[in-house]
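Read the single chain below, which is given as structure tokens and is the form predicted alone.
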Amino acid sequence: MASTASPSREELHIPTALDNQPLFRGMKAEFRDTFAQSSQIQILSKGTILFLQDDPAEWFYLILSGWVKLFTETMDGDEAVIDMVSNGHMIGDSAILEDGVHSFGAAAVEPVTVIRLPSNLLKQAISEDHQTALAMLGSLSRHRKRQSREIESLTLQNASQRIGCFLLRLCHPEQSMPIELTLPYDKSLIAARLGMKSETFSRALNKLRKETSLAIKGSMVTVSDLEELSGYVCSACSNEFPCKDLHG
């Protein structure tokens, strides 16, 4: 189920949220204002489908809070999780460059607040405003860079290192030790996001715990030595922590 917030609250929050996005920041004011007027804040319950693979791309979304699962279906009907995204991420915007259909599905894995924006207006803005077109190219470039990092991780890191890399994404180098983390969503989803079966994830997590000083209890993780964890993870990576791709 999706509910729409009252118009007065939308008008207060949507322009600010859009201004924080590189895609809208350099956009002509007339387009940015039209987006703000044509968009809606939606509060989605857990399990709500935003769109499915091969659906017409009528809308794209800016996530304000909560986690959204991006997924595809395999030929035998299984679900493959391709990403988990949260606040500040836009989803579905690239579909206007892909024959106007979504190449993946998106679903809320917890209560989520999003801004729903019209795809036809984005297509018009890209056609008529070169700054928007350049911003869109920049967004696609960052996405491609992130995908390349994901492929490198899957190719070069073992299962325990991939889990450690996931945990590093939740850490910041300026935090004082120990760092107390809460896993952002279910372990089964983390396993799927990292390309593992649940049993492989459990074994790899136990190995990570034995080979580092991590303390793990349920969904709580304590990182007592960030340098130790980053050394273990980044030994099989071309970058060192802190890496902007971890937080991008």
The other form holds:
Number of protein chains: 2
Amino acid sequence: MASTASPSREELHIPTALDNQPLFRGMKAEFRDTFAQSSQIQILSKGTILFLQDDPAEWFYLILSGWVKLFTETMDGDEAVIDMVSNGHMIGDSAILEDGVHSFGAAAVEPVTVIRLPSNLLKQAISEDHQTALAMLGSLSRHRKRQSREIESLTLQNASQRIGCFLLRLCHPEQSMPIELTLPYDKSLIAARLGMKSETFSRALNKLRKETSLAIKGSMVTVSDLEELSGYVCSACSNEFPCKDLHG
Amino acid sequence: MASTASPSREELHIPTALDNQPLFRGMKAEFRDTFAQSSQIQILSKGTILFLQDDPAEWFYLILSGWVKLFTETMDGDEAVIDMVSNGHMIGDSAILEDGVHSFGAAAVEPVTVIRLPSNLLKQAISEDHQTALAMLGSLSRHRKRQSREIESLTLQNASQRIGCFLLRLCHPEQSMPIELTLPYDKSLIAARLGMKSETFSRALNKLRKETSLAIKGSMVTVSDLEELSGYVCSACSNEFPCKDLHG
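Switch from the form predicted alone to the form predicted in complex with another copy of the chain and give that structure.
Whole complex next, starting from this chain.
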């Protein structure tokens, strides 16, 4: 599986990594400095739980590399994968707006590097620094849009179209054909991320292969006709390829 | 069908209606006064489009009574009902954070009374008034939590459990048995809101009746064993009845 690139030396410098984030960029220097001093780089092994649903929000995290699964768990022990996020994403930051507890859990699905930051400082920065509140608004708003698309997709796209949409989001329209892709993480995780059981995923993937000129071998995917794939996928969506929220 | 109660005389007084909303309550008086002066009460007939997806965000709305459908539409002409909202809800407010265009459409599904408010004034209030930005953050955060639950439900609950969950949210735990409910809007809209085709909805409703002591006649629902219903529904959810986000 293709892992996200390991963080460069520069990215492991906390102040530099924070400066790359809209949340910290416009923040008052006093808060940004305190964040840099009270933060810590952590290298987490596969399977590490960052926090669980209903845990009090003590820390939030900026991912520098690796994939993190956001999930909830039912009484019956089933797991819903709410999202999969990677470098540049922050997780657990909005818990301070939700009674101070995490509304989902987060776990590393491969070796992951994060910066761990204190939640109470974020709460203080938002309440005292207008620019931080505005940056947080922008972040929540992008997230809201991403979730609305997800609800639309779960409602209207069939399983094959959902897999096609997932692959399409890995393609860039200006790439020359054929496009060679590597799946970002394990197929069983892709199935879970798309809300499908493994059997449904396999059947739907076979159907997608038949309907479009798509080849998959292990974790390698070859898209030889992008227009055909986007035609098949986007007919059941209110967006056209390339999505406006492609990398949102 | 049970319509939401018509607005009282007091609610039709714009400043009073605005004061009932967290967004306006802590707002600087100069902004709140300008809002009250530049707002307008509108009585919309069934089917009225408030705005369409990709429309520039000129206005946002506070619903005083009646149900409004939030939706997107695919290239194929299929419609996804993203949400159904009613009195006390604001719609279209977050578009100012999303490139100034609406990311979904909104339509009255019955006679609806709204207050129409100017989007550019909200943009200005958020950028200049810290309390308004914080109130908006609270609102987006509640919305995010609501959407996360929706994604979890679409992923883990079967169709019967989704219908049961919808009904459960109309029940209060302290009500005495049997609980008599009136469906808030048309069954076909409930099906669309839950992301189901009509046939799936009918089959799933029949299954729900068999699995729990539930009776439905027209738009009247009788729940004679709340524990049985919540047991059936909430086993496939990470929340227990009564939901923490019950009226979120």
